[in-house]
Amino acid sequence: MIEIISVIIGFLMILFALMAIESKKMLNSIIFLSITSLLSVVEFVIMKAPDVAITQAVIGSGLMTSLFVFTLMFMKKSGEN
């Protein structure tokens, strides 16, 4: 049962990564990358690596997503001048 869930999560990760690449809007790409990162957190928990999962949740999902959003906000502000 765990293997089936792991395969489904892996498939979803590939799907969201492709959606992030093919998305026309930057904000949608950031959201899809964040979802991919969150799915990898679940995958790490399934693989019984909680320390890696916590690190991925903090850095990959939280910090990187906020960094991308702030960068996108600064890009829009500088484009208004």
Contents of the next structure:
Amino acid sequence: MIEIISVIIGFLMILFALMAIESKKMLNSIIFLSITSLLSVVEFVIMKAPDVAITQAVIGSGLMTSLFVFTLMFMKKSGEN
Amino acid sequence: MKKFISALLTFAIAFFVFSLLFESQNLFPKYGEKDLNSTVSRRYVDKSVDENRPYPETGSANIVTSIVVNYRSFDTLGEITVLFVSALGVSLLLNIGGERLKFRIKPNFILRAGVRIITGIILIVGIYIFIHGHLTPGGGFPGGAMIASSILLMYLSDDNFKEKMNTFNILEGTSGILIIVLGLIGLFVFNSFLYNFLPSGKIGELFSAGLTPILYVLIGLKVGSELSNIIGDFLSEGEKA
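Return one more block: the form predicted in complex with the partner chain, after the form predicted alone shown previously.
Once more the chain from above appears, this time first in line as the rest of the complex follows.
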């Protein structure tokens, strides 16, 4: 059972990483990256590594996402491409 | 065409990795079937957690913490130094001391009221995580990052909020100096840097594991103030007033 869940989570991680690359809007790709790292937190918990999971949840999916969003809010629009 | 080449490269790497992982069973055994008795990690596991022994060597209930802060504490000191150097580089390269950048979107009432409630909770959870680092998962680095994220929330909600830079600088410097002093006491009195010279009490109590909780509190304070300084530098970038 737990193997099936971990395989599904792995495929979802690959899917969201590809969507983060391919999405046109910057904000969407930041959100997809955040979802990818959240799924990796679940994967770490399944592999019984709670220390790594907490660090990933706090830094990878919390602090990094908010820093990216802040940087995006400060950027000025100059041209459409 | 570019996508086709990148997909081809990805599949080639995936083929090599999978063929290495699945065909040579000696290099990578299946997950959870590794025999820990045959490797060096068994020694660390034996020395860390054992309820039958009254005085274990490290005394911390978390094996990862006992390895990171006891056996590999010099390595942890190096990690903190890397973070310190990056914070120094950010504050040197960005022309700080200017006006604080303002968001184009005004923070509304719900955001301001919510942040006032949530910031305290996040701060308390972060401090809890690095105080209990030797008992529960987590430690100095996640706790410090939590403190920095609460400072980030304060920046988001209040348009005129500007942290007192001097306070964070003093906190960072003091905790760094204390870590070095504790290490030098171990070096000169007990012949090894950051030696665990305090008694390692009973497993599971807050005041146990000797020097480990003290070091983790210092690491948490240092990491939290460094990350908060980096965030403050980023948000006060710009021309000097």
